[in-house]
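There is one chain below, alone, in structure tokens, taken in the form predicted alone.
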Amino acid sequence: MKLCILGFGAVGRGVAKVISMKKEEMKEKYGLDLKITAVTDTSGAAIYDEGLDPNLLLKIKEDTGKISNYPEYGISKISNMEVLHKVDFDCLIEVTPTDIENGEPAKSHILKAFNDKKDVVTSNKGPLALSFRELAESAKENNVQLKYEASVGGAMPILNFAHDTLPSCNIKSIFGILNGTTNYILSRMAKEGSSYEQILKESQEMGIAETNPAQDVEGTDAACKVVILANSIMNRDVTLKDVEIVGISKITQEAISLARNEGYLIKLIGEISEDTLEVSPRLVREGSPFAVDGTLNVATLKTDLAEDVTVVGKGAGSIETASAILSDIISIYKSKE
């Protein structure tokens, strides 16, 4: 299977790493021969139909910062759309930066791939949160697959779990911690008694929180995931504007201490049901499945037959997120056997 990777930030590099780590295993286990035929970043691209070396891609990016410096096959100042016109590939890996205003340019990349009868795997929340129905219908019309496990919860296997493991169940609601950054901040505030501002600053220094952390701490990132879960699992037709959002920036140490005295923790929770789409700080009982620390994500699916089923996983990390992307690639390949 030939892969075109648009975007070579943390997730794109993670995909190259896991392909390097798992290439031989994929051949032996599934008969799946993965080749990266194109990679792009802001400098340009590297394109080679016979397959680029994932380790060399990583080295070039680390040493020079520019994938266009790949020897012999590097191309400067070529756009992602031009790459999609030029390259030979079977599956697009769309991991460019998320835009929550209009979902671009990722949305156009995905639609272009569909129109060319190519499958797509993405971690990009923007187009999914804003144009889910349009993308799903385009994939269906073109008889190709759109997979996006990595867009919600990193390595937490919630989407494929719901579709593939619980197909006999009607899922009535989903309730969970869907953002690792906010969970890390709130966990440390509860453990250490430090202020929100202090923990946020340290989280930024450690690379856990972004330089501009607004999407995380104001709840927008979790809200995007709420939309994806609602549309994908509960067959709703909603977008980001349909979610009620309250973030954690106003949570004080006093509020956390009061909660702990009563045996509770404060967590940023996303809730999806037939009549609810919400992200807000909630009280969860200590010792419950939601009392997870660090960047862990957790979600409980309330079903008609299996009652409550809870999944937990790392919500961030390039390798963790790439593991979900690789799982989707394998799923697409197996479906064509």
Contents of the next structure:
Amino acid sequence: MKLCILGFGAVGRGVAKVISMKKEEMKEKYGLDLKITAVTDTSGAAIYDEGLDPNLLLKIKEDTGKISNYPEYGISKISNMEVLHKVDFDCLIEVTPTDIENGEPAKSHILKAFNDKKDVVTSNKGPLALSFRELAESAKENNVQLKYEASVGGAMPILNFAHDTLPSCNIKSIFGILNGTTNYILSRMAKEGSSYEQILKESQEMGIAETNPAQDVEGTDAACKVVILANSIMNRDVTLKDVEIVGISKITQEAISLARNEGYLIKLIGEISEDTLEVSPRLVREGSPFAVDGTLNVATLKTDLAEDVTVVGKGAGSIETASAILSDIISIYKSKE
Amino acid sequence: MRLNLVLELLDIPGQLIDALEPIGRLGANIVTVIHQRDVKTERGTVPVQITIEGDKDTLDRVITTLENRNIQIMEVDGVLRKEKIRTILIGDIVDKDVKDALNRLNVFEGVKVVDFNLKMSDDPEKSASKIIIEADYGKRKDIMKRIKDVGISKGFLVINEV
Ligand SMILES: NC(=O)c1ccc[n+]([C@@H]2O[C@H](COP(=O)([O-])OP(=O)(O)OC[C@H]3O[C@@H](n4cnc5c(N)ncnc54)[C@H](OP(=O)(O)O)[C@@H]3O)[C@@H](O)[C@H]2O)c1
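Having seen the form predicted alone, can you show the form predicted together with its partner chain?
The complete assembly is shown below, putting the previous chain first.
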């Protein structure tokens, strides 16, 4: 199976790493021979139809910062569209940055791949949160697959879990902590009694929160995941503008300590239920499934037959997120055997 | 003694048996069971009326066991059970008039504010108020929405239970 990877940041590099780690295992276990035929970043691309060396890709990116420096097969200033046009591949791995204004350029990359009858695996929330139906329909029309497990909760299994493991059940509602950065900040505020501003600053220094933390702390990132879950698992036709969003930037130590006196914690919770689509700070009982610390993500699915089912996992991280992408690749491969 | 209970069951097979099983096992007698699957609550659940008989200790044990099994008891001997709903509001309590917010919650039917607690901050906007409300069983979702509406209309950040 030939892969074209657009974007070579934390997730793209994670994919190269797990492919390098698991290449032999994939062959032995599934008879799956994975080849990376193209990788792009903002400098350009590396393209080789017989397969690039994942370790060399990683080394070049680390040493020079530019994938276009790949020996012999590096090309500078080539657009992603040209790459998609030119390269021989079976499956697009779309891992460019999330854009929540129009989902671009990822949306165009994905649609182009579909039109060329290629499958797509992505971790990119933008196009899914803004144009879910359009993408799903295009994939269907072109008879190809779109998989995006990594886009919600990184390594926490939820989308494929609901579709493949609980197909007997109707999912009535989903409640979850869907953003690791805010969970980390709120957990530390509760433990240490420091202010929101102080913990945010430290999280930024540690690389857990981004320099511009707005998407995380204002709840937009979690809201994108709410939209993806609602569309994918609960068959709703909604986009980002349908979600009521309140972030955590106004949460005070006073509120956290009042909650603690009652045996409660404050967490940023995404809710998808019959008449509600929202992200907001909520009170959760200490000791309940939502009382997870650090950057963990958690979600409880209320089902008609199995009652509550809860999943927990690492919501972000290079290798963790890549694990979900590799699982999607394997599942596409298996579906074609 | 006899006890009349109204249980709230999900409309799926096996629920009634699950609810009745501990009653017999704990040594209480089941006198009547009225189970009409076509009568549903607004939440889509089925209310089941049962009358059980036994000594007080046995009946108490039955209630605890049912609760531990997450079987909801709506009424005991004709009295609606109450549940507690907690909320925290963040914002200036004087400026935004938290007292008026409480009054507006108290007027809802079956709702009573039973506890109120404050944590003041040097910056009044950062102050937090905790409100505990007692409400008739089964109205949680509806009441949480009302609390949110009242809180937001007063300019507070509302933190409801999950
Ligand atoms: N990080 C996580 O743990 C995680 C978890 C779940 C989902 N996601 C999602 O996965 C995606 C990738 O995340 P990331 O953390 O890997 O991001 P990142 O570290 O910022 O990397 C983005 C990569 O895309 C490249 N890029 C930027 N604009 C591009 C363009 N127009 N065309 C081609 N490449 C472009 C960048 O090039 P340069 O290297 O030249 O700058 C960089 O290599 C995002 O959509 C994110 O929301 C991430």
